[in-house]
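Listed next as structure tokens is one chain, alone, in the form predicted on its own.
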Amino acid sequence: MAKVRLALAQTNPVVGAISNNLADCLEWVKQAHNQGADIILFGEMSATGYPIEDLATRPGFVQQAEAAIDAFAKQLQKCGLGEMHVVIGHPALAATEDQSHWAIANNCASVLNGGSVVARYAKHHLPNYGVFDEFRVFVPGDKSCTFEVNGIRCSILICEDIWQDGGPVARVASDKTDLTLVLNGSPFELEKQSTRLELVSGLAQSTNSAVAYVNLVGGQDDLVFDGNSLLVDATGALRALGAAFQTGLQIADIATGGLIENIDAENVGQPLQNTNTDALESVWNCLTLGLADYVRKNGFKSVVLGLSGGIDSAVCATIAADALGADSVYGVSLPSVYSSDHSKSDAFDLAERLGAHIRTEAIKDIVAVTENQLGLTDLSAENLQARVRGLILMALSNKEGHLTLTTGNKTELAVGYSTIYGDSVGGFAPIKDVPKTMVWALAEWRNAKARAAGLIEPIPQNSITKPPSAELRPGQVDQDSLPPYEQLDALLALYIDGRQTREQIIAAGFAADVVDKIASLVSMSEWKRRQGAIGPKISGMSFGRDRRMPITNKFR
């Protein structure tokens, strides 16, 4: 019988650094050469990073990685590595460019062997929904890709190619495939692990043949690639998953018929579990990946954040510590004339059980002097106090090359919670796409996780239970203008992931007239969050990428 042995390689690309890349991936092809390997499969654009963008419309770019490609395959040669199939993907030109102009590469996969390029595959569905604009930057492929390798027949698929039917997977099956190998860009999402194996798995089943599913790993922007990993036999059973949110190496050895055979022992897939537990560790490994990686590819070293005392800050500080270690954390206490004692006892308590830095800048002097020159009141006031915050958390930004982090959740950020250049300033926002509810629930799983391992909880109970306040004015609390959080976050669930109707939301027990005010602030917030940080995307449905409506709207 007729076998090879293949390894799937889990990277963290950074969009742009094509050489820095394809060093890593050199370093993971050693790898699997040294277990044996005859394949390594890489994932989606992972000489170039993904998404690219429009970088996909720059002909230097393209070139510029096409002919990385060629060198990385002489490269191999050099190195002795060239007996193995590299199997990694990329940008290269188009034969003929799409006839909106503007489209003038194909996303590729090559394959590399004896120092060049034997074969590729250019995706031929481009999705251009959700966070996807591939269709607009990408020349879709109309060709298969079939080789073979040892007697094993391999077929090449990319990602949204098998979220389709018909097309390049029924020549998968035509084919004769015993080894399908899927290249993936595939970002976080809650429960999308479990339709990923149901996809994967149905692929085995239809083209009789094992499936092999790569999925890059980390943050780009405010996409988080969880890694993941799937490997499925020919009968569509999982038998090995690759961590997650963690670049790694599996070997495994695919026979004739897609048998597969001597799994690496630490990665034989466990049963995908779908407890609430495993969904909160899940995000809270996603919001700490996304921060980690925003920073270091851009070249920050730590972090600054206004510390209320309140949870949205604690659980943010808590991630940042978590993401870069907690002397890479600075936290601001910026108390008012109007902030409790507990709101600055609370700030300074987290960030010594952190182990975070923490400075006070009290707001009061400032705030005085441009209220009696601009003669402020009521909301005026209290917006210069959320502003005169945002300019000292900038100002210290810019002394000291902190990355300033805004801690608004998405419930906030969906009514305009928020102060437009106050509480909303920053370059990242880690719970942007995080309802309050879950922030409080991410509190407790946390706080749960460091008590299981003997540990200090790093949030005190205090900024758990206390009633969230913005603290702008004489005993504020946020339930003096907005429902209760569970009842509104439900609601939001229902009109903006849900895309629900007035009457369909009503329908489902909500009371007309908080349908109506929520909608309408909804709507009226949109100015705020075009102009927002951007943050790890953790929903079908977030703001940004997912959710993009007009500002200037009536439609009510």
Contents of the next structure:
Number of protein chains: 2
Amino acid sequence: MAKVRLALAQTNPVVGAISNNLADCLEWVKQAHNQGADIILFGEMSATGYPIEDLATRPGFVQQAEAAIDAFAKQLQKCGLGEMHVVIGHPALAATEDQSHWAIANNCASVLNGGSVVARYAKHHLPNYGVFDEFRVFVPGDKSCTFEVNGIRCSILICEDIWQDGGPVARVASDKTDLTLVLNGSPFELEKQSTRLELVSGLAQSTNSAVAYVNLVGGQDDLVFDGNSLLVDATGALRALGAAFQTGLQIADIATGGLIENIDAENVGQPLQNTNTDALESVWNCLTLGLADYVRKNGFKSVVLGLSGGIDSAVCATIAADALGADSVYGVSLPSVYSSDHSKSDAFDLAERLGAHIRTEAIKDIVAVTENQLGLTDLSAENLQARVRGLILMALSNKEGHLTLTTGNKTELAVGYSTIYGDSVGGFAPIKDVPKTMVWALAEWRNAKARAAGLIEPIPQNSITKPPSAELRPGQVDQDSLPPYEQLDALLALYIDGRQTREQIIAAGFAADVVDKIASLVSMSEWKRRQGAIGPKISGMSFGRDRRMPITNKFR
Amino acid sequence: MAKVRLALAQTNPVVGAISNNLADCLEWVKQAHNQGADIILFGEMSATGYPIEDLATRPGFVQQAEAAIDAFAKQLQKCGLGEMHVVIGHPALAATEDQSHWAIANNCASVLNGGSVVARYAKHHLPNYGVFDEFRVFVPGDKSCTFEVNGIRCSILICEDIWQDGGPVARVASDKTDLTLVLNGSPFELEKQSTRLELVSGLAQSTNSAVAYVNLVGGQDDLVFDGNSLLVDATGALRALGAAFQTGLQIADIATGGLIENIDAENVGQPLQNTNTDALESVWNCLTLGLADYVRKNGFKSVVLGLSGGIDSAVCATIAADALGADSVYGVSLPSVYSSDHSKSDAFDLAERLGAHIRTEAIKDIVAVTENQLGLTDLSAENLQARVRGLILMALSNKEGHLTLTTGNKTELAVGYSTIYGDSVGGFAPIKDVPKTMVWALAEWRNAKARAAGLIEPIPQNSITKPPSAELRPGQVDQDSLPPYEQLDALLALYIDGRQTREQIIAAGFAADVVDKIASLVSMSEWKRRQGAIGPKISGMSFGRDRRMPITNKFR
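Same protein, the form predicted together with a further copy of the same chain this time rather than the form predicted on its own?
Next comes the full complex, this chain leading.
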């Protein structure tokens, strides 16, 4: 029976850093070669990073990527790796432009062997929903691609191809494929992994082939690729799972008919997540990797953030400490005349628990001189306090070179409970897609993890239990102007994620006046969200590219 | 010979304000009826406003729009207008969802007659490039739509349908159409009008029908619809032109075979623009309408902006005065210790010429207390000055209820020559798509217009002629750190609008080190642009939805 040794490579490319990405791929090819692999499969657009957005419409970029792939094939040959079949993703100029003359490239996978490109597949189904704009920037392919290695017939598909019917995917079976190779750039989303397994398993059964599903790893702006690659045999059974949120290599032998033998068990990842605790762990890992990669890939070394003693900044600081090391985290306590004692003590307690830097910059002098000069009272004076905090954080960022983090959660962003150019300042928003109730759950989970390991709990209990407050006036708490967070998050999930109508939400048990008020707040803060920092997507409907609403909009 | 009287109605709908939009349409139907019209044609999505973006994916919104159209048909009948054929644009639930289950609606035009919808057309070609995401939010139609009025055969098409080949447009001719009705939501862009005429004229000739091309009017976020509707006879000759940037009605009689007679000349717009002065006038009208509609549609009454004595703020203030009346414009002179005398005197001179409000808020006290507290010097101290200005403008906005305008031009935004949360604060950026060299040209044009009318030139000559400077340190001018603006704008046009490669730009005569430096600045300021205010698009490649680049991006 014919047999081939396959390596699945989870890499973490940087968008646009083509030569660095290929240098990294070369190391993985060498390692796979040392383990006797005949084929190595990388993720979608592994050469250029993903998503490349409108870079795909720039001829200079596409030409550079294509030239780099040709050179990489030659380099492999020169390094004595020419006999391997290397399957790698990249853009390539399409044979024809699309009708609008906007898209010029295909989203491709090339097979490199013997010093050149021996086969190339162009993605057929181009996702154009959610965060994806691929119909905008790519020309769809219309051909299947099959090649043979050691008597094993291999077919290539790319990501969305297996989420839609028709096209080349339908031809995989008739091509008598033993092994279907799927290159993916599939961002993390809660509860997505079980859907992936279902799809991959169904594909294996319907095509009677083994399916190797390789996903990228790493943060790219607001997306985090979670790895979690899958290897499924022709019966649809899961045989190996790539590590979550980590680069790595897996090796397996594939025989005629999609049978899988001899899996290198050392490299098999953790089991599929399915409990609530596992979900929180996945979210935490997503947020830390998203932040770590934004910092590293954009050349920062450290972050600065305001520490209010509240739960949002405490969770953000802990994510930053886990992502970068506590020594790279610079907290600033920014008390006003309305700040409670615990807001200061809880902030210092947090920093001590983490081992992060902390200093105090009182805002009262700057606030006083501004308030007096402009004669500010009420809301304009409240916003001023938040903006002076933003001013100080940005000044420290400029002076010391830190990336500023903004600590707003998804619930606040939804209803506009924040001050633009105040607490919203910063280049990255670690918890922007995390609802307030989940922020608390993450804090509990992270503390429990520390407890279980016999370590200090990073987040002060007081920050978890005290009623949330912006402390912009005496005695203020969030619930003065918002419904309880459990109720608010449930309503927002129906309205934003579920796109439900007013009538449906009322039927689910919410009071009509609350529904109307919240829907109105969501619309009225669209302009603030539009100017907000990016942050990691964890839901099916994040603010940003997932949800594109007009600012000028009278629909409620 | 059969004959029908057609009314072309240019309306200015507000997105989401369905009942208000339809109440406005009713007035136009009455007026057309009074002039004996048999058919009235409105623009694309005239019932809901356009573009509705992801509102199209919300079942509640689409259902509301459909119900409103049915009710409107009944209302027309009740008002004694039932015998007219009213052709109006709106979304409607599609027979089938698209594969991704994201888009649920068609982009439709309905024919209302006798109290009900008698025909409906669904847009076939969905633009998904530039600022458009229609393939994301709509299901494409696949049928043609022809109906007869007084023996005249009418076919319907929508906007992008006439910009692409194939589909229902190809069937217009075989349907023996006398009159092709095209509903459009076509945003203003320099040099676009001649392209429209060419397309419409070609369509008339190839289908042997008269073509009525009705465009919307008005600002919607970053888009401005410029009207400029077209009526072309079956020979391809332009017979009537709608007003630019104004609502209005035109009446004409269409006979069998696409002959046009009896045009109501009073309502015929100005001639097609083709000189450079006309281009500047169009841009000015686009910018004033864009700002006026953003202010009005979002419930503001006035604007506040910093007046530095420089050309950008002078042009923005003049646009605002033209858009809203000078009494709605609140200028603030925000001098620092580095501000020149002329920066103050030119700002006051401008306000006096305009008749706008002006006050002085010196920044030195707030800057001093902050600088001292944080020990700021150099760049962090420069940015602080800009941020204190932003702080003051936002405080005045909150206190007095003005919309804050940010006055950055396209050149500055391209290279990141601005301070985020400083001079960039504001909800609207009137000249964000205007290159610096065009800002000067607009100033000259606006002054010349005033001179020609015997009025005071609004913009001080000194603001036009002095070398541009941010005045953040003694003796600073923009050209210390940037190439001359003529050169910079020419380079940016090739790089950004033209998507040219490094090699092409160097071949066009630019030094390699300048090209590399500018390309690097453009990439490195992507994160700032992402958090920038919206402003009217005038070019084929505006910053915003037109150009979607990753922030994390190593490609230069």
